[in-house]
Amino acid sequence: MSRARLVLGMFVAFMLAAPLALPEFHVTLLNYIGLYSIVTLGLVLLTGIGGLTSFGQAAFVGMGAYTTAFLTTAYGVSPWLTLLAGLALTFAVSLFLGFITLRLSGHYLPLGTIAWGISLYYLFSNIEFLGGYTGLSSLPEINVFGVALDTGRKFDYLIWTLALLALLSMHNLLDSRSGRAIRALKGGSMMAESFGVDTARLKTIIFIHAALLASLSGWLYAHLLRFVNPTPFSINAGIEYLFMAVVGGAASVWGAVVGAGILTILKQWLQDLLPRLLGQNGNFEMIVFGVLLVLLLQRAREGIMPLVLRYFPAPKKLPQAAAQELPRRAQPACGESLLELTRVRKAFGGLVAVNELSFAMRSGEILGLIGPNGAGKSTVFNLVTGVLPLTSGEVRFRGERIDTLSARAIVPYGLARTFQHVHLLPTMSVLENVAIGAHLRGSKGVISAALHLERAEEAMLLAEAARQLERVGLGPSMHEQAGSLALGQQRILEIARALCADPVLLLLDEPAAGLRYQEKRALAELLRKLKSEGMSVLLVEHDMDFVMKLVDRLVVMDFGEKLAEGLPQEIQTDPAVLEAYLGGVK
């Protein structure tokens, strides 16, 4: 048994025994830690992993609490039905708020969450049938299989059962195809979109997921106390939840429990200690929290849990050699018309980056796109792959126009790319980085992932990623963190990720940059092998020795325009090219 499983087993055993053995006060603290852990878990997903900072989660806690408080006291509805009602209401409200909030970026996003968090707090406080600032009382107890949860000791089991289920489902979600896409939202959105990930939809999904967890916690809170008023759902509470996520480890699932536990216990201790030291009551613990948070961010920016996990490393995700292979795309016949650019133009205000560029390539060839720095080569890549819209002109792929499509919509046509500047997720393994390339070759969504129902598909995706890593010579490094690889290896990793998408056309943006001589030779051999298998390659590169020995044809750009086009030996002797770019190459 691994150390991680042993610790988990000990934790579950403790939670089973704690309500029977601990004093009432400590059981109450455990209940609150469980409630806060559920809310903080949503913030781990939303903020720590998804990169979307929210200060308004306490408002969703209030939504779940007030829904059950009103329906049970005013109409006598069963608490279990009010749970469903609260989740449905939270879903609708969070969908609307997510639609208008997630369009914001930078500091405007957290400011937006503060705005609706405050608004919902005052809504709870000023609606008469919700009891105003006085609130609602005499909520009924919850019954589970005929057992009334009328004490904190009994309620503890329900809270921690739901908390552990939420933790397990979150772990399952993040350890999946959808989880890799979610982890790419923070710092890798453009790369993810280039492999078919709908980042806008994923942001909405994790926003709603976090809101539903907060609403569940609110329902539990209301029936634990059997009383609800607006105070626990203010913006201050929202800030405390964010504190818990940061302290525990904003990108760690179990960091939610660690952060909730530390702050809950520390807050209670400080509320007892500080009045004795200062001689007066007040929220002085918030000052201490602020100082401790600054110190923590200086010493352990990722929170406490990542430090602990160094001693409990996660097991390696071993691809299953016997996993069924993913279906493969039929490659076009050699010589078939593949990519055609017609009078393509791209202007950024008054700066024309690409001007009236036209060229075509056929299936089965390696076409080089060369030119001086600033000639517009990478811009052409971004136009072809939908990262940038055209100002005018047309781009056709296998006869169909693709210049009106987004990057995500172009991927299914069979285009895959690398980037001029490496776009990887450095803390993820090499294997998982490559598996992102196969995102559209899977279909299971977040619900299947959370319920652990996508294991067969996940095995196929990881096996495909492993095959592509072996194909490019990075098989021995598949379990290392991508950020630990040398730059040259990272560029090879990007090629493996692109191959994982099963493309018809491979677009490589300066793949030899940073590679040593032997690595360049290996890359050239790999590209020749891909060509022999029917793969077509559009290549941007500055290493002329590498390019001239590899490509079938060349297109030369200068100042955004096509300067020349032809065979390598023709380009090497073209006077205009020699003057503009190649200099002394003979």
Given for the second form:
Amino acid sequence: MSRARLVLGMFVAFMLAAPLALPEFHVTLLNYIGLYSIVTLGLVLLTGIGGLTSFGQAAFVGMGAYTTAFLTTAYGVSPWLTLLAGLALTFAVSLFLGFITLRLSGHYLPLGTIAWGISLYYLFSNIEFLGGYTGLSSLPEINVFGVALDTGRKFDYLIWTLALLALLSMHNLLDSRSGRAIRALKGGSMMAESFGVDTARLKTIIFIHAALLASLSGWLYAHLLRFVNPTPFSINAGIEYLFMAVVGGAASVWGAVVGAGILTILKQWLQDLLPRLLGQNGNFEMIVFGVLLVLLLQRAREGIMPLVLRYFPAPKKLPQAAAQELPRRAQPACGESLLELTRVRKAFGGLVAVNELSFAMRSGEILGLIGPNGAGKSTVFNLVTGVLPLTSGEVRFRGERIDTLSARAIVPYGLARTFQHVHLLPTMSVLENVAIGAHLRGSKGVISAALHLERAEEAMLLAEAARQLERVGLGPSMHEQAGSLALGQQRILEIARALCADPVLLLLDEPAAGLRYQEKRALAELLRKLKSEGMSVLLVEHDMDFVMKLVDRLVVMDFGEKLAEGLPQEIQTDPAVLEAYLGGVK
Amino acid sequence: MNTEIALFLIQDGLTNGAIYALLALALVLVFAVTRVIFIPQGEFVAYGALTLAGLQLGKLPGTAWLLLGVGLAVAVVELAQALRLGLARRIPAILFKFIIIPVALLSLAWWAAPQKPALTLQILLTLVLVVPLGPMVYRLAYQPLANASVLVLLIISVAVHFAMTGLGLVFFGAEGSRTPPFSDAQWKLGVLNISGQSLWVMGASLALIVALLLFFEHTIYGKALRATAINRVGARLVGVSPAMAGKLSFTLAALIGALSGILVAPITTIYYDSGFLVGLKGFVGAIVGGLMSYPIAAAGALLVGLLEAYASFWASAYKEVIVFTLIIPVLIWRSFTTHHIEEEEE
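Provide the structure of the form predicted together with its partner chain, given the form predicted alone shown above.
Now the full complex is given, and it begins with the chain already shown.
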């Protein structure tokens, strides 16, 4: 049994015994930590992992609490039904808020949540049927299988059962195809999109997920106290939830429990201590929390969890060799027309970066697109991959127009790319980085991931990633962190990731840039091997030496226009090309 | 509603709106130069108002002690850095700037406060006590993280807001204060009574906006800030230090905040935690301008002021709900008009 499982077992045993053995005060504290952990867990997903922030989680807690308080006291509805009602309401509201803010730059979501957190607080405080500032009281107790949870001790079991289920399902989710895509949201959105991940949809999903957890916590809170008033749902409470998530950190889902635990206990202690020290009453713990958070972000941005995790090495993810192979697409016959650019033009304002460029490539060849700096090569690359829209002209792939599609929509046609500046998730393993490439070859979503119903598919995806790593010769580094590889290996990793998408055409953007001589040789060898296996490659490059020895044909660009096209030896003697590269010889 | 009330509400709305406009400008400025979403702006409003209120009662305002405390903290950080870098010659300057000056200001306030000097002197004293907190806060909280993502800086801002609100409670206490108006004059213009106070507020806001404009157009420091806002790396390459730009923009923000507090103090009762809501209303205005455009931000802030005035007439209990819900249509509008592709951060 691993050390992590042992500690988990001890934790569960403690949680089972605690409500029976601890004094009332400590059980209450434990209850609150459980409630806050559930909310914080959503923020760990949203902020720590997804790179989004909400200060308005307390408002979602309030939504869950007030829905059940109102429906159970005014209409006598069963609390189990009001739980569903609260979740449904929260779902609708968070979907709407997510829809309007997640399309804007990152800081509109948190600002929006501050504003809406405040307005919801004042709404709770002023609506008459919600009891105004006095709130609603005499909520019914919750019955579980006929047992009335009428004391804090009994309620503790419900809170922590749900908290552990939430933790477990979150843990499952992150360890899956969707989880990898979610972890790519922070710092890797562009890369994820270029492998077919719908990042806008995923952002909305994690925002809703966080809101639903908050709403669940609100429902529990209302029935634990059997009373609600607006104060615990104020914007300050929302800010404290975020602090808990930052203190715990996103390195593990357990950061939520650690953050909630530390801040709850610290607050309790400070609320005793500070008023005595200062000789007046007030929420002075705010000062300590504020200063603590600033110091934490300055000194240990990842929170406390990484320090804890040092003692629990993560188990290696072993791809199962026995896993079934993923189905592969039918590759075009060698020599079939693959990519066709017709009079492609791209203007940035008055600057024409690409002017009336036409060329075509066939299946099975390596085509090099070369030219001096500023010739427009990378722009062509971005036009073909859908990163930039065309000004005019056409791009066809196997006869179908792709120039009107977004980067994400082009992926299913069988184009896979690498990046000029490598885009990796440095803290994720090499294997998982590569598995992102196979995103569109899986189909299981967030819910089956949370329940781990997609293990067969996941095994196939990881096996495919491992296979591609072996293919490019990175097999031995599979379990290392991607960020620890040398640049040359990172470039090769990007090729493996692209291969994972089972592409028809591989697009490589300056793969040799910044590589040492040996690394370049290894790269050239790999590309030759891929060609011998029938892979088609479009290579944008300006290292002449590297290109000449490798490609079948070349297209030379200068000042946005096509200067020449032909076999490497023709290009090497072409006077126009020589002039462009070496300057006029007079 | 008759014309008289309608006009009165417009006057009321524009008066508050002028203050929100000042805050919105400061927020846009700080965001453009440092990428910091300056949530603690509101605390400077409260500090300004409560410091002036203290002086008017002839009491030593808590800000004087706070300034010394924060100054000591900055001195410790700066000294540690100077020693680490082996720059012992900086020590006298650090001691002078962060310890001797705050001690001098504390003594000055101690001596001046009981004598209840003229209003202008009280205002000046308030400014010299509150404004230095701006760059000091930048030095302590933000400068070590100047290259962090907007999101991390925002969380820092919220943490600073928390700490400053708590400190406000320690140094000013829980009671609110309201200062006497600058002017009791009333003019009758048709059916409308124009109060001297609202003319003061609007005039001062306008003057400050013009002063800012002149500062940005005609001084080297103003130009340095604009350059930093447009291109941080480029500005740095031509010798504009990001730390200087950060401190300067925080100084301006603190100045605008404190002045807004001084202007708002006679209009409403200010508590140690009132600044947050006032500042956020400036934010709603700034968001209308996308945190980028100064004129649209100012116009948005005036709109917030007007909306608030009418909301408090029609449904006073829901005033805050209405003002803060305004952000939703604004965000909807922005999300359909901007075609922004998220730049990669971190």
